[in-house]
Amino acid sequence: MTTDILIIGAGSSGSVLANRLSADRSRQVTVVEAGARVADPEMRMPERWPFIHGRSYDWAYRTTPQPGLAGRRLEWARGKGIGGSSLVHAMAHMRGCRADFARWVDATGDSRWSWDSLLPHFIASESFSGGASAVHGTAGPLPVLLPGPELSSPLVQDYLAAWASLGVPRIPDHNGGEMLGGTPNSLTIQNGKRVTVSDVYLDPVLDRPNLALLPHTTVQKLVIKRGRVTGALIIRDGHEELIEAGEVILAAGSIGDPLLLMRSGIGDPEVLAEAGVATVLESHGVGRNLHDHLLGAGNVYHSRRPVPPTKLQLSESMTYLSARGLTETAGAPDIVVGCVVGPSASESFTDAVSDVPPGSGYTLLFGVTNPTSRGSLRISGPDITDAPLIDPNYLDTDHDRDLLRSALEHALLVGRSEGLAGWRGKQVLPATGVSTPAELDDFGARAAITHHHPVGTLSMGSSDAAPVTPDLAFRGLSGLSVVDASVIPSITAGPVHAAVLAIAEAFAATHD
């Protein structure tokens, strides 16, 4: 078959692109997706999000053993289905702050990636429950809920008040350009249910005659002729097919994109040779610059009184803080502390929280907002069924280790504060007596879990070493663009999903 534009991946970015690019009825747009439509009712239930990982609509990746995490391997959930990772994420909608996007401008030399330039695209993507303003829109496809007191847990309301008593400013929401301070999380929830990006971008336009969606379709490799990507070899219904395309857009995410490129012979020749793949184009940056947010799970407490069930999605508030002081209101956050209305612990501490059932305890998560550790991923063989080698290289730098310890100390600060005295029972984690820097570091290494924000594996940049150009074209090949979290050169302070939508909106807005 032939098409004008082939989009690989019907996840968050792919859904945005399919909607916006197919609005021009003169061009045929085809979207291929390895997964299918997800009918699991628990996927729609916000409070069930941590418990649906590992199901049929999760790629269920695992990292290599991580020296910085006491040799542990982390489970990396990534959505496999129409909607991509918006099927399985925690629904938090945080754009990032001005300082985050200033780093993107530094990396690319292009002002299109500044906060001010991206703001119209953030606004265009959302229907904000708080109403329209200079920084929010109400006409976009994606519902964004800013919970009020009627929905927020009373525990979380007291948690925010406790921070305020310590001098931390209360901010309207996380999406106004500055993130330092305490506020409830904005969430992609409507009428008590998860909203996926495909629900609001892709599904409403599937009746367009120039838009085709091919589920249950895996992409084996890209087809390259004389330096141009001309299509892809796919597997559908057990048969190999060729899709020829005038343009190919990768939107399969920070894991899927570089793996496909490597299977197609694009990457570091040494990595490719070890996997039995001949080099078609040497591109050493493919699969490098991998980084992710960690959260320590967690600083757990028994509660003195029952913790009501969440009306949202368990993790109801993230407080972003500066290493310069609790009262700072502008600039890049350094650490984050979040409040979860239930017990949350890594697999290292399952036994420790076994006597803290839901309703009887709560957790303060802690993390580093802008980690400097960088890892990589690679293929282990030429086929899509060959498991990837994913090494995020967590906590490799003093910066990350020091700030994770600081984040834990700040969790303990608010957790032991007078503002939470009415809730605080016995501290379960970390165990009593854990107090020295070495002890806190050891606890952090064993408590850390992924925040599910892998980025950077096909970073955009002005340097020839960057795999992707500032206008999201793949360097060294014509006819190929990359539009998703893989192009992010440095991670935003919070969850990256909102930024991915803005990247896709920005690309589509300037697409000829």
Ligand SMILES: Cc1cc2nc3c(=O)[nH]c(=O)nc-3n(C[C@H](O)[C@H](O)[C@H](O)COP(=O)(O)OP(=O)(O)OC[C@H]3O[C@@H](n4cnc5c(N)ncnc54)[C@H](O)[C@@H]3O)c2cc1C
Contents of the next structure:
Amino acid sequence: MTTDILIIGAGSSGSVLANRLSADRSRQVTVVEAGARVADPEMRMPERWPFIHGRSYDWAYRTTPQPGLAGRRLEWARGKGIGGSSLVHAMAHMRGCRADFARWVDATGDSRWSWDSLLPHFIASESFSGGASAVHGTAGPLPVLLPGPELSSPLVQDYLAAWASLGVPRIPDHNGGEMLGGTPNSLTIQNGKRVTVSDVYLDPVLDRPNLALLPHTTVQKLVIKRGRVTGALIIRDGHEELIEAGEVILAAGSIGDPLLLMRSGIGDPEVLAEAGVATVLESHGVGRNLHDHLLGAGNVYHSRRPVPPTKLQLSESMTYLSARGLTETAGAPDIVVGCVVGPSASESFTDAVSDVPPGSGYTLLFGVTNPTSRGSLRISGPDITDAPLIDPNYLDTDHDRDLLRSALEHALLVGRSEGLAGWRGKQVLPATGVSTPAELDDFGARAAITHHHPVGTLSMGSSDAAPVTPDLAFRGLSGLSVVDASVIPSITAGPVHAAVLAIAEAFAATHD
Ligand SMILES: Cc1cc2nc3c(=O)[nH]c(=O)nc-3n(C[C@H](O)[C@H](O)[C@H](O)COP(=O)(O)OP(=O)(O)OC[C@H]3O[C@@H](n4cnc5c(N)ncnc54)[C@H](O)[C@@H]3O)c2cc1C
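Pass me the form predicted in complex with the ligand as well; I've looked at the form predicted on its own already.
Starting with the chain above, the whole complex follows.
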């Protein structure tokens, strides 16, 4: 089989690329996806999102034991199917703030990655329920819902009011470039149902004769000839086949991309040798710079009155805060505190929350917006079935540990405030008596779960050490680009999905 453009992965970025690149009917675009179409009705139900992990459409990874998290291993869901991680994600739509993209410009030396330059791509991707404005669009494929009071939980409305009474500004939404302040989460939900990226970008254009989608097709290795990527070896229906391509675009995500490169002999020679793979191209940055957001789960309370079931997706408001002071309105946030309409606790505290059934309690999650801990990801063997070694190295830095403690203290501040007195029953977690910095740190390390935002494993940058150039070309090989969450050099303050879509939109807009 031959094609002009081979896109590996029909996930969030792959779906955008398939749509935009096949708009030029003169080129043949082929998208391969390891998973298939997902018909699970629960996948569509926003409030079920935490409960669908581990199903057939989840790669269901696990990290290595994390010294910073009391030696715990974390479960890492990743979508496997048409739609990728947008099949399983939590639907929060937050672009990040100006300061996040200023860091991307620092890393790349390229102003195309600034907030101002990406803004047209954010706008192009969305159909915003709040209407068009200087920062929002209504003509893009992806519905973005800013919930009003008729949809927001009364608990969350009181939570936002409690922050306001502590001096935290109220902001219209999270997506105007500044994130400090209280607002409901914007969500990719329409008519009460999850909308995946493939629903709105890929499926509507599948009738284009120049676009082919191959599900159940796993790329085992890239084919490299004289410094050029010329195609991929795929496994389809149990058989190995070759797809020859004029160019290949990696959109297999921040785990899938580096693993595929390493299986193809591209990476750190020591890592490859340990896994029994011969080096084809030495590239030390492959799989490095892995980082993620953590969330402490959580600061849990019994409720004095029944907590109505969510009409959205349980975690209805992330409030981004500055360590400089609660009343700050501009600049980068440092910490986040979110309100969940139910009990939410890491596996360390399953017993502690066993008497808090849904409807009888609520949780304040706490996290660090821009962690500085960096980890890595490696293959353990030459085959796709060899489990990867994923080490995000959580809470390795004082910066992250101090801010996680600060985030917990802020959760306790609002949790114990007058504004939530009407809801607050007994505090369940942290347990009574947990108060010294060391005790709060120990609780944070045992409470932390992933916020599901791993990025950076093929970072873009101007330095030769960065595996990907600011144009998203893979350094050292021609014919290969990387366009997904892997290229993010430093994580945005909030969830990363909107930024991933903007990266794909930006790449497609200049691709010829
Ligand atoms: C549980 C969960 C909750 C999240 N919640 C949010 C949220 O609320 N808001 C937010 O902004 N972000 C959230 N995220 C993160 C966000 O969904 C991802 O960052 C984003 O979807 C990544 O897009 P991507 O294109 O990089 O990769 P993906 O969407 O993961 O797509 C990669 C695709 O490549 C396929 N693939 C991988 N390897 C191969 C191979 N060798 N051959 C063929 N195909 C392959 C995969 O099956 C997958 O379909 C969440 C993620 C998860 C998992």
